[in-house]
Amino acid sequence: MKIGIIKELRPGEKRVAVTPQVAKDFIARGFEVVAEHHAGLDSHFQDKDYEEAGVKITDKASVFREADIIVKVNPPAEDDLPYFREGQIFIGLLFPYNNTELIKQMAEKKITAFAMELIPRISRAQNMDVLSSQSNLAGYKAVIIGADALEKIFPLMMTAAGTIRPARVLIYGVGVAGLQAIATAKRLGAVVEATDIRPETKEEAESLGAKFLQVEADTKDVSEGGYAKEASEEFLRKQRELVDNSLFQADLVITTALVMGRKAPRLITEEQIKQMKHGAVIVDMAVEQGGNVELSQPDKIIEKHGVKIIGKTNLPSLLAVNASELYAKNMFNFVTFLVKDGQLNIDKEDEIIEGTLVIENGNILKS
């Protein structure tokens, strides 16, 4: 089968779905690979790097015409849709529940499409889990962005002129991004606290050196498939009361909380921001899904009540080299799982395939 790599058209997107090294791995497995001119240039992978790996470089129309499988990071752009042909396979991020019109348009082309973000969080799918690989990098970058915006240093520093106390960092959400944020803030020397609706995350947070702020839940059934479930208003009120003291003392706050398939929960209100330290910084990692912070806006820095509120979307793209490397390896593992002996193997009894299959030969399965 032939794999086609096309250039990402989302504004600000620098990642590529398959790197030259992973293309070489595909070719070693018997695949052919064709790529659009400059598909990986924003990730600093040049056409010559792909050609040296055995990839054919050509124009977009030729990629779509020749490839059996089209791979991308983001959902197809409007300009991509006319090129699809019947029977083609698309693999990438799709977010079908938020992109119903796009899914309809793709289905009209009678293609088969898999959504990488819907890979279940089970042990045998860990090496395909793009949300984890990308969130890991995003958690790191969020701390770096916050540290850059904060007008003080992170570590304890003892000087002849006096002692500088370490910065205090509070992290909402102890998933993959939150854990990496904890680890990064600790490495930089901050005092770190963290909170999460899921009590099972306490041990992980503490193992990285964070103090865990735990709300007693009315039920243990607060997570599903590795993600937090939507919390009740009563629970969120209790969480705010518990965390307020740490929030008002924090120098940097990072919010990572997402609920699968729903708008991000509101964790910090404007009233709370008014009581935060003057000069504090908030990085809202959930801003693209509606935001955890009342005043945050996508790709803007808002300064209000003496607090900087940073809403940066697509954080992994800011680390395009590493993000592309990890995404490409996830893609390789998924494609080689799907394709057996040169044939697409759609076993709907398999949890991974059932979870990710959005369109099958033009029939919409998830939207």
Contents of the next structure:
Amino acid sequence: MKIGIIKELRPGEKRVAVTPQVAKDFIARGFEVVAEHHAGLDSHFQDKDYEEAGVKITDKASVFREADIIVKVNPPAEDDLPYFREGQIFIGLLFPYNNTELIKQMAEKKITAFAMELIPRISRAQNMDVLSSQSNLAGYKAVIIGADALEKIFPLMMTAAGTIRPARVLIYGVGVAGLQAIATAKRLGAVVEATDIRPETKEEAESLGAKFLQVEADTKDVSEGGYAKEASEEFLRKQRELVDNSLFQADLVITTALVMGRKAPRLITEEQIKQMKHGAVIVDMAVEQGGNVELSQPDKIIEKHGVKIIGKTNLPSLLAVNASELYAKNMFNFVTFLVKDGQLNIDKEDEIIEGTLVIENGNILKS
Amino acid sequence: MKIGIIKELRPGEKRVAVTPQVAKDFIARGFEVVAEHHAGLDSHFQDKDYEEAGVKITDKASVFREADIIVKVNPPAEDDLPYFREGQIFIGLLFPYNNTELIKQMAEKKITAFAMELIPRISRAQNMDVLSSQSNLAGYKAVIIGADALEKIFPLMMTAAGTIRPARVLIYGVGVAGLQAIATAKRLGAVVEATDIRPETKEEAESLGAKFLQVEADTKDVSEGGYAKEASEEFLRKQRELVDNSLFQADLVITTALVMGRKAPRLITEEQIKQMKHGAVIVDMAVEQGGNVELSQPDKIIEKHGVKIIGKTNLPSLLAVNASELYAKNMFNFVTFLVKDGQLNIDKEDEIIEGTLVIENGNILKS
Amino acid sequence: MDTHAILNIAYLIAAVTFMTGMKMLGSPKTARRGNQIAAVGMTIAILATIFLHDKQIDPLIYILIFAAIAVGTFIGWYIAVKVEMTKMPELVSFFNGMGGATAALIGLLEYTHNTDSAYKIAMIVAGLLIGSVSFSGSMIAWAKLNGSMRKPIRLPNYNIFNLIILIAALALAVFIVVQRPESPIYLYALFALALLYGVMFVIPIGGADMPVVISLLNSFTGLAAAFGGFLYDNMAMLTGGVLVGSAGTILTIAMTKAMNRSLTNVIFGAFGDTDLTGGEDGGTKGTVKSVTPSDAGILLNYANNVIIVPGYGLAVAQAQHAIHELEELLEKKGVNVKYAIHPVAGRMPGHMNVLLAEANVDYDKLVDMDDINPQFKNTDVVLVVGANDVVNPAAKKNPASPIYGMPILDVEDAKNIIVLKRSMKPGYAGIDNELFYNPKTSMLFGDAKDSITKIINEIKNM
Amino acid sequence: MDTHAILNIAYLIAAVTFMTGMKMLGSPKTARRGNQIAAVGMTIAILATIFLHDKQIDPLIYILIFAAIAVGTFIGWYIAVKVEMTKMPELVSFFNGMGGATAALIGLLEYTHNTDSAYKIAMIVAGLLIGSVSFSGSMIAWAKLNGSMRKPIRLPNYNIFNLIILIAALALAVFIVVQRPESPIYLYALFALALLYGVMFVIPIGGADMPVVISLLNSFTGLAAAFGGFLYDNMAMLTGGVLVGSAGTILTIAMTKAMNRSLTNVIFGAFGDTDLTGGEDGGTKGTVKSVTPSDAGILLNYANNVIIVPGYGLAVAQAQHAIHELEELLEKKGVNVKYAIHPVAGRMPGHMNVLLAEANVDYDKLVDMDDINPQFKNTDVVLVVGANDVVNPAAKKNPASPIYGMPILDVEDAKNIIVLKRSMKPGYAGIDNELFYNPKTSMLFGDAKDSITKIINEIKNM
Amino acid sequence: MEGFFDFINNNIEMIYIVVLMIFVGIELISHVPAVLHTPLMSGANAIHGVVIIGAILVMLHMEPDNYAGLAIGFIAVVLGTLNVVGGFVVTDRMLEMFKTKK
Amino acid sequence: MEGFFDFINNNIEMIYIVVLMIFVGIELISHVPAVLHTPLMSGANAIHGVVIIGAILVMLHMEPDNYAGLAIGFIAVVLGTLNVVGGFVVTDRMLEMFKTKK
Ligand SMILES: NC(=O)c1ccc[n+]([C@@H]2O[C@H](COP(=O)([O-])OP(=O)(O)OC[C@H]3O[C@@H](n4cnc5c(N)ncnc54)[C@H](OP(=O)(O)O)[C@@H]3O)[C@@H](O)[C@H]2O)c1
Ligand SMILES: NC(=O)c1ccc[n+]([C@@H]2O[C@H](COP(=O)([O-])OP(=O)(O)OC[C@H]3O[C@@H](n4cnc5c(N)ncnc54)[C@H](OP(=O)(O)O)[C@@H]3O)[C@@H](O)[C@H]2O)c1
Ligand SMILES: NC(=O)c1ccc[n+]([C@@H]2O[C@H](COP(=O)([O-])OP(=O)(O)OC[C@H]3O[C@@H](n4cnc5c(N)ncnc54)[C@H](O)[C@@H]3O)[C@@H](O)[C@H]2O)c1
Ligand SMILES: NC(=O)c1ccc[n+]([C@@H]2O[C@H](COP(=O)([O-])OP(=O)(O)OC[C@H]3O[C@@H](n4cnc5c(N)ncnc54)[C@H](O)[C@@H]3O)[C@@H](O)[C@H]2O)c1
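Please give the other form, namely the form predicted in complex with another copy of the chain, since only the form predicted alone has been shown so far.
The next block holds the full complex; its first chain is the one shown before.
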């Protein structure tokens, strides 16, 4: 089987679906790998690195012609669509429910497509879970961006010129991204508080040294398959009351709250922002899903009421080296799971395949 | 005595010489304080905060008219010069040796001026030492900037999608800034190495968890009054040999090497940069003094040979809140040392006064 | 006259070696040497007894004594050397029974020509009674541990029944001492009653409590020997017997404490099968071995290679600093220590890294799963600190398990496994873990930080 | 007959209380109760001796005995209660001397009517000899500690001289035992010689070693009492005396070890004034008190308020985790612990913050200089961990000092100061620190991390 | 009662010895780590094998023609030896695991 | 030599008691923290005050008209009492500092 690596075309995207190291792993497993020129350059992987790993470097048309499986990070770009061949397999992020038009066009090409972001959160699929691996990096990066935007330092410092109180960081949503954000902020010496809708996250947040703000909920806001259920209005109101006090003292706020497949919950209103500290910073990680913060806008920095609100849609791309490494490893695990003895092996009974298979030989299964 | 706070005019400068808290301290000591409108706004101190502290807010002309002592962070701007009155006292950074023209103009106004950066590094002056307090913040900020520019994360992370090796950080110059840079990089989980010309810094770097690269020197490159002496060519060559290995593996390099009053030593040549890792980042903190790095330029980001070279001249200003707080505290300690019982008390025998007094009633003492 | 003084000195030496030996047995460093010293003292005492007296002895008797010693030595040595390590406790029970039997036989033989002295008869009767109980009880304990008699047999009201036998035996004993009948028939009856009591005493007790019972019977035999000492005015028997009697009693108490049982619980027959079994459906999955921090400490201290497997429980207990201290301590003692970091240990990617970096654990000591898995088989002890799912063999063996297919750390390959957690509760995946029922696994229950701190203290005292 | 048995039982009880009391004295928790138990046993033994015998006693003798006891009790109690805490050790020496004198006097009184038994005379002579040495030696030790006799007086070759006296005394003792002369004149000579030896034995020894000497003389008195026990076949005296004799010897050894001296060193007269003095020019600045981790542990454990002052040495020793552990341990024991952070402690601004944050020390426990300075005077113990310049009073007192004018932490206001550092070397500023010579200061030399770990262990064992 | 007092007076030293020995026994065991419980029990077991001395004394005092007595005595000595030898050897084997690392 | 053996045979129980007592003394002190050394020494000091019993016995056996003897005996009892009472009280005072916190 031959795997084809395509350069990403989405603006600002620096990741690549397969790194030279992982290409080598593929080859060791009996795959062949071809890659488009400069496919990994933005992630600081050069063509010569790929070649050393045994990858054939060529132009885009040849990659599409030769490869059985096209691997990508983002969904195929408009310009790439014509190249697809019947029976070809595409693996990458797809977001079929938001990209119905694209899916239709792909289906017309009679290809088979898997969506990496739909890998279920079950134990044996953990090593293919791109959402986890990328969110983790995003959580780290959100804190670094916040620390850079903040005109204060994080740690407590007692110096000859007086004592600097530690920065106060507040984190909404203690999922994968939120936990890593807690850990990173804590490492830098901040006083960290966190809140989430799922009660079991209390222990997890505390295990990283954060103080947890627990909202007492009557409603059974339980989680399903590792993702939270949507919160009630009642809950959001209570949360606001409880967290407000911390919010108005916070120097840096990071919001990561999301319920899988829904619009992001609105956690911070403009009214609240007005009462925040002058100079505070908010990083809204859920901005792509509508944002947890009223004023946030994708890939913009809004300064209002003395507060800087940063919305970033593609944080992992800012850590392109590591993000590509992890994504490639997830891809490797997924592909080697799909392909047994050089043969594609689509067992639709299997939870992972059932969950990720979006187009099967031109038939749209999810959209 | 009346103290006047002027808004900084230097581009990019966000600090203010006296914060509301310190203004309050001054008033408690019997001083009066006046401030220009919005003097502290860039540091997120608002006029109402000053007023609450008892400060009179007015326009620039009034401040100059009323105040006995004008306090600033930067040297007076061209536009401010006309306002000075005979006998007025100016306290702030001055760099008289680089600003001879300015000093002459100031002297013509028959004022008395003290340069904060010339405070000697002696024990009892530690709480007035602005270079220390600001370098300390700069060291922290340099790492945050570097971490943000780097497309990798700092800590070791073993995840389901593979292991991310920790970032390697190399720090040149283990002075105030270098030590804080070590501490910050270490906190974030990097593997940190450091080098310096003064052998006693080995133990200090190690006490923060860094590995020290010790250059064996025949020459007696000892330190004087807390600052290093200039290194010989011989030393620099040896240093290069020893450190090269670490340099070529480093992900982030921070250079802080300086010998007081000299041009910054050239530590990294373009030749070396070529051999560095693709994607590595250098932050040159000494860029204002000529730079430790061959390609670095003040307040520019240069990308060459796959390496990003960041030169930043005013790092403390990026942490305006804390930097102003510390600067103001230093200023408070200096002023209360100068003024005894409402009377200016210029004892030229005293090491601190002798060191900082640049203009005395129009007589230029240093330039 | 001289021989008597030398005999006295020999016995004194023996007594001192017994005490010294016992003392040295109390510390791992000196224990073996202590045992040897006591053995030397014993040899001296025996040889002195045989040779140092003023009587002319018939050669036949000498021959018989030597023959008996030779036979006993041969059999004892043979059994002790051949038997497997795992059968040691039952062997102790067996040998203890032999001692009890000896004491009983002495009583039987000495009775008839001592009926003139109430004091001597009292000593004889006491030795016989206690020795017999010890003998028959030890034999039952032996059989139980041996597997010949697996289940505890409980007659209804066995407690009352036992009490009646005991009272009967005591009454008979008092009668004999007071009346001192010429005929030994009463003594034989007492012998029989005592044997019966020993059997009845041990039979209802479950296997898990056997070590405590053996320790108790051990101090009984000591007592029986002490009565022999009174009988013969023999200082070696007296001191040795009393020493074992008192030390054995304290040891029994210490053992019940280590098992979290109370002494009254033990004395009043509430012995039982209290092996811990997991979950509500207990029993079926096999037994769980719960150990003390001291046991864990010994295992770790005398290992050459140790691998620490941290999990979410480490984070919850905030035990990262403690585990680092333990690691440093072990390294200082020459143990080679590594950490096995499972990719999904904890609750976020890199969770363990964050914690261990905070505690300043050397990055080089952290080994990821693929690299460490082949190393487990050369590992003496794996210390699992609050990890559960990431070491659950069900991921490999049980296709029905929700974690089936997840790669795990192969801790089962190691020689010993110590698991630190608070209870038998499952981890994140909510499933039972058969690792905990593995015979190689020792569970140390309690908060991980507490447990580690205790282990550190134990090791420091070694 | 009955009285004799009851007397025996009383003595047995006394012996058991002595052992139990001694055992309980070995742990801080039970020590006081142990002392009281032993005192009760002693009372029983004394009363039993007075009342339980079959002889008819002249009332005069009874009156005298009670008068003597009353006088002794009154004086003893009065002295013991009145004397300042700091004078305790010399008081122990004084009371020990009294015991020795009693033993000697018994010997003098018993000699004449026992000359028929070599055994009894041997016991008398031994008791007299040892008791006298103990008496005169203790008196000298008392005088020295008391200040009446400050300097060690060393005759040339005093070792040889002492040896000669000792040999003469022993020869005379042997002569008396063998010949048993009717006249007590030889015994008086022995008495005199023994007293002389006691004086000569202690006189060359310096004040710092006095506690060891007292402990040694203490075990001597125990021995003397034991010989009294042999003489009278009195079990209370025998057991009490032997117990103190052996325990005292072990204690002496333990004390020399705690002082880092060897026992031979002590026995062969190499006692000396080894008070540590600072720098090369020693002596002039006063003396430095060096303590053991155990002493530091006690001070900390029984304090109510402790302030930790970290400095650059904490960073060098990487003792941040250890100090946090100590802090937690003390908090658990009810001690209130804070950290005083000097603004320039360490080598960079915020150096201590970085370290302590790494060890997870609660931010709220870190107090800056201005806030903590007024609190020192209510502080029981300040623990200075590798800090030097930031606690150097020269900054306030000595205008010539390079650090004059720098604000410092006012640790001198606290009741006790413990300083952990490796040597008397100066810190960053390169200047001597008179704090170390403050009488309130105890220096615990060694790497800070090591020292803290040792203190932790000591406290855990309390 | 009289007998009791007699007993005390006649055996006071024995009583001391027993009391002291009990004290020693208790004191020795108090601080033993749990992992040494089994070896210690085994060692103590070997020590009470001292009862063999009684068996030997019985034999030594036996009439050479009392065959039944001799037989039982013989058995007693054999059993006692078993206790002693087996006890010490088993203890030694158990303690092998505590050998110090090279 | 004969005398030595006699001595042993006649005093064997005493010897046991002394040996055991030494053992107990050693065992009790082995694990004492250094800070308790002084109180322990002081406590031991009080215990050897048991020598007062000797002084009392001397007095009890004294002829009531042996005034010199009585005087010396009187002094001996006084000194012994000093040792006992002073010793226990001083020890108690020292140990006051170990009282547990409320
Ligand atoms: N790493 C990730 O990214 C991630 C994310 C989400 C889910 N997960 C899942 O999380 C699990 C991780 O496995 P794991 O082995 O690390 O944890 P685990 O299976 O959740 O087991 C943790 C164990 O620690 C014990 N524990 C909790 N607190 C303790 C304390 N204070 N002292 C001692 N023990 C304590 C618990 O037992 P007791 O209650 O009996 O003490 C529990 O059995 C996996 O199932 C993984 O799939 C991982
Ligand atoms: N904070 C800043 O920004 C800064 C910057 C530059 C200079 N300084 C200066 O640095 C000094 C700081 O004062 P400080 O009290 O923190 O430190 P210090 O005065 O330098 O004293 C540190 C002490 O720690 C001891 N020490 C070193 N290693 C040790 C170890 N492993 N274990 C135990 N003790 C150890 C040393 O004594 P032994 O050798 O006897 O062990 C030394 O006396 C001030 O003079 C300050 O002005 C501060
Ligand atoms: N901007 C980027 O580049 C980028 C990258 C990765 C992830 N993300 C986003 O970050 C967010 C978190 O990602 P994740 O992987 O950690 O998801 P996750 O599902 O693991 O975590 C989301 C958490 O939010 C909590 N939550 C839901 N509703 C809440 C409410 N009302 N209040 C408080 N908490 C609530 C959930 O309980 C859950 O713990 C998502 O929006 C994701 O899209 C953004
Ligand atoms: N960019 C900014 O905004 C900003 C802010 C503060 C300080 N700084 C600069 O940072 C630098 C460091 O400041 P600092 O306060 O730490 O100064 P410092 O004097 O405390 O430290 C400088 C260190 O460099 C070392 N050094 C000198 N020559 C060297 C050589 N050849 N090789 C290796 N080490 C050498 C010295 O020994 C000394 O330890 C200075 O250049 C200062 O101007 C920049």
